[in-house]
Amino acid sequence: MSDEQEYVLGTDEDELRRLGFQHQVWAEPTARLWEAARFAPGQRLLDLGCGPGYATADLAQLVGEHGGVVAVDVSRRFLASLEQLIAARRLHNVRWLEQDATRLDLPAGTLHGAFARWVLCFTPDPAAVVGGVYRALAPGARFAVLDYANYEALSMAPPSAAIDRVIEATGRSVRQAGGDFGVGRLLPRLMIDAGFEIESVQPIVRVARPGDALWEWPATFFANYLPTLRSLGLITETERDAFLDVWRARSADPAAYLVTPTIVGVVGVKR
């Protein structure tokens, strides 16, 4: 199976650029989650579903030369990009593994922490992912997850049926591929069932206005994903064009704003 088939959003150059931009836009909430998980220098951490490695590189700098990061992803193309990134930054404390997140094969009880961002929402078996992470962590280690609790809460003001239609189709496309853009609502129970104790659950909802970097976050996503929705038959050409017309209009409207999907940051500790 190719990377393009493994990933709903693909792994091409456009997606690599989008992920780099996304990492920058969400760097601050991510850093707050790492602080809540007590990630620190000298630790050995797992970056699960690392993609092209933007978070991996930051974690490697956080843990320093006496720590290390194990980066796991199923995409060879993403891992090749990760190799280039860590070489460019001269990071010598990163080890990467090509593995499916639902079938982790890591030494038991060896990691001081684990991180997953927008990974569980795309997997058909999030319980298996959480269980695999639990086995790999040492007692007292923490699993920090940032993921969607309600993707379809993404909303535009002034409201637009054309925007809402594409948001609904996006959620449906992920469900058809076996994922769940509401997995954040299941996370605490999944963690408890695996053996974790929940330390914190923090909602993350942000507001963007035209011209903000955050405004461009969904814009870059839909620029890449509208052709996929069309090819899947989940939207028509007319619906695609209506979405683009409204988005352009809102982007020039000083009264417009958007509310991001509801996201949660969950931290569980292995006792």
Ligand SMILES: C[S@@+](CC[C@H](N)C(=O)[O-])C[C@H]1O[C@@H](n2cnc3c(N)ncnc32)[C@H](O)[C@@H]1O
Given for the second form:
Amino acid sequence: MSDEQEYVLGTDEDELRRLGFQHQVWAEPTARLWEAARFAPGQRLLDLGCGPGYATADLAQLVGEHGGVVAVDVSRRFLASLEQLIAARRLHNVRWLEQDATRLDLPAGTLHGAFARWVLCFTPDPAAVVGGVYRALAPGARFAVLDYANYEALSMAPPSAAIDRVIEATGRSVRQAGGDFGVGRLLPRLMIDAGFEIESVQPIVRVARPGDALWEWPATFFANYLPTLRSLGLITETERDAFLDVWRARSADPAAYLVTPTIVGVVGVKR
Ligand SMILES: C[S@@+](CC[C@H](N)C(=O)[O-])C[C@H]1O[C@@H](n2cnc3c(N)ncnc32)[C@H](O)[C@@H]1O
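Requested next: the structure of the form predicted in complex with this ligand (the form predicted alone having been shown above).
Up next: the whole complex, starting with the chain shown before.
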């Protein structure tokens, strides 16, 4: 029996690969958020809900040998991948901890910054996560969060009811698992309540056309997640097949494009 702590999307090889691809296509908005949060060489940063460590490795290179990254995730399997990645890249400034983000146990007031990308949307108690990060940060340190403000804003052109149906079921499945793909809209309030001052809120919305790398981002997500939606009984076989038919047709349609879900980058500072 496994005691692996799985989030709703799973921690298998397909999800590992999906997260690696996702990291590539969202690298630029992520780097912009890190700039807004003034992450810099020499700092000690937290990568919360680090997954297999794709962002962790980049952060470790950013802070350099005089800085360091503490990577925290609840999944032992993801942390094992992170360990391999860190070794392969010969990074010596990363520590990893298996912890639940809603019950963070880190030394108080020690970190120069924290980053959480697509993590708060999966946690049942984002207020506890934000509070735990606040305690771990030193005065002047920033918390940079990239997360969904409105997942259901993911839209296909030309429009398709079959696509909309699966997007709606996805949002519902996450809510059933205790998460919220709209958590970005609650974040500034949660941060202020924890003691942060909000420094910036940036919208991150992009358009992808068939053939773009970004077009494959939802494609890889749904390839992994449609079986889950089926097994949860949130879509029928007919709805799944209709979704796949439309997706295939749009992928060959020069008039097609998709708008990514509304994502926000929020930076809060601990005064
Ligand atoms: C979509 S992945 C994002 C991974 C990474 N932040 C990235 O952007 O590549 C969500 C991650 O959050 C982790 N996670 C979910 N709930 C968690 C919790 N309560 N405590 C710690 N990690 C959690 C999952 O294990 C997974 O690694």
